[in-house]
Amino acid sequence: MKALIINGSPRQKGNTSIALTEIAKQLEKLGIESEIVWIGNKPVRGCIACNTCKDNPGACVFDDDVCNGISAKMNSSDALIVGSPVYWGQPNGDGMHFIR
């Protein structure tokens, strides 16, 4: 098994990273491989409903953000964990793209 862990915090080594690293350690104890991907301050575009991903599953028409790379990693993973700091009662905006 493999888990993809997405760190949606703008702080690469902040509290969210500490929590996700601990999750990865516990998964490793269970024999589950994991990879932590930090999206941080990288751009994440919103969907524009162009349906390109229907013709080419897993590929977004936008290739200037992190989504296509993360989609490929998601396709080869058995589990997805998304971590994000909470600002004003909800996860930060970039992390929301992956939990909708």
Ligand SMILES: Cc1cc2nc3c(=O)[nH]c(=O)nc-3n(C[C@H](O)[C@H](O)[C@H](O)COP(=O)(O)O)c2cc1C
Contents of the next structure:
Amino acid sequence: MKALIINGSPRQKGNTSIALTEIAKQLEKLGIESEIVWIGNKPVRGCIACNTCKDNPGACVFDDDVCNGISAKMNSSDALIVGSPVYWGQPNGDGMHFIR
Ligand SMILES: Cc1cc2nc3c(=O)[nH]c(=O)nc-3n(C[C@H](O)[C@H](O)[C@H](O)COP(=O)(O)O)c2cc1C
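For the form predicted together with the ligand instead of the form predicted on its own, what are the coordinates?
Shown next: the complete complex, the earlier chain at its head.
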């Protein structure tokens, strides 16, 4: 059992990181392996509805951001946990890309 934990905050070592690290520690106690991946603070491309990913599941036509790398990690994980700071009452914009 492996959990992929995505830190959607633009701040690598901020509050979201602290909360997710605690979750990872608790999972470890339960014998569940996890990996925390930070999405970084560079732009994440939005979907342009080109449908490329329909023929090639998990692969985005844009390959200049973190999405394809994270998508591959999702495919080899059993569980997904997404952490995000609250910006104006909702998850931050780039973090939203990973909430599905
Ligand atoms: C632009 C912006 C908007 C925010 N909006 C909210 C909000 O609506 N509600 C709230 O409780 N906190 C809000 N916050 C505070 C952050 O959610 C909070 O500081 C969070 O812990 C930051 O996470 P981080 O340290 O991982 O970046 C906002 C912060 C920023 C920068």
